[in-house]
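Just one chain follows, in the form predicted on its own, and it is written as structure tokens.
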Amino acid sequence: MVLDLREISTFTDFFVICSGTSEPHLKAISSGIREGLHTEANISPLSSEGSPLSQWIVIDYSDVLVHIFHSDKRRFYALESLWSDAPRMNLNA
């Protein structure tokens, strides 16, 4: 899910929110995002917090914050609900 925060936030433009079902899955998602953006667009994150063990990883690309949750943590923290006034972006290819 991608939330468009441009009209309601001063610290970033977009949240990308995704989830995995295990620690290895979270690690694979994080690695895939990092490697894909580096390979395809030569973009590296400014910083990263969390780990697969904590079940929540945040990767900061300045204008885009990527949140990778374990599915249970995603339901618990419910960022989509906290930012319910943010438009959802349709990314159908």
Given for the second form:
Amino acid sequence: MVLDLREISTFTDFFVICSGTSEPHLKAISSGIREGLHTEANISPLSSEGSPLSQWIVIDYSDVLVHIFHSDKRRFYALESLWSDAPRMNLNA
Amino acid sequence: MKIGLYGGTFDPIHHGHLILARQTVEQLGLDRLVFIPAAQSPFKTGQALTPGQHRFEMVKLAIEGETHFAADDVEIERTGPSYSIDTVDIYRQAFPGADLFWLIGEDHVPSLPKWHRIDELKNRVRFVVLSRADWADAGPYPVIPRRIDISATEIRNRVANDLPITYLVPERVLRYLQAVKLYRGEEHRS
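Alright, leaving the form predicted on its own aside, put up the form predicted together with the partner chain.
First the chain shown before, then all remaining chains and molecules of the complex.
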């Protein structure tokens, strides 16, 4: 799920929100994103917070913030409710 | 990006909260204001709160359709003691670089020094004091002044005594608390 915040927020343009089902899964998604963007576009994140153990990882690419949640973690819903007016896109990857 | 975090028991949420919230959004130029119903307060251990799910549901009903307002059940879902700083850290992680404001009632200003890890908290948010009077003893914090006198205690007592609370709470909140028969118990009778 992608939230388009360009009309709403000044600090980032897009939230990419995805979830994994286990700690290794979260770790794999996080490394996949970082390595993929690094090799294909030579982009590195400004920062990365959280760990698979905390069941929530945020990778900050400035214009795009990637949130990776454990599917048990309900923070996802709060993020969505905060941006209820943001256009959203579903990506079927 | 300015985000206001409005913690409180909201037992129940009423027009006083909502009027102050709107004024805060306008006065501080907030992009979003999040109502965060509190778990049992460490300072009010004697007073039993209505279960969090009901208080959260009433908040959601009260703010339905308001794009500047949101509700978050992070504190009532937390197991163990619930501290403001843990909530603030979640918002810092979710919104790096955002300005965070923590709204507190003026009655909480004297107890601020006792808050868990208050020195770190002060560095991570800007406190804003909501005042129900024309003046407030707010110490160094900015004040949102609004003379409005609706109390949740009065609302609970009126319900317990079969008195109407129309005009005090939003219609949708009224219907919800009637439907689930909140505040009808003896403990609220004054």
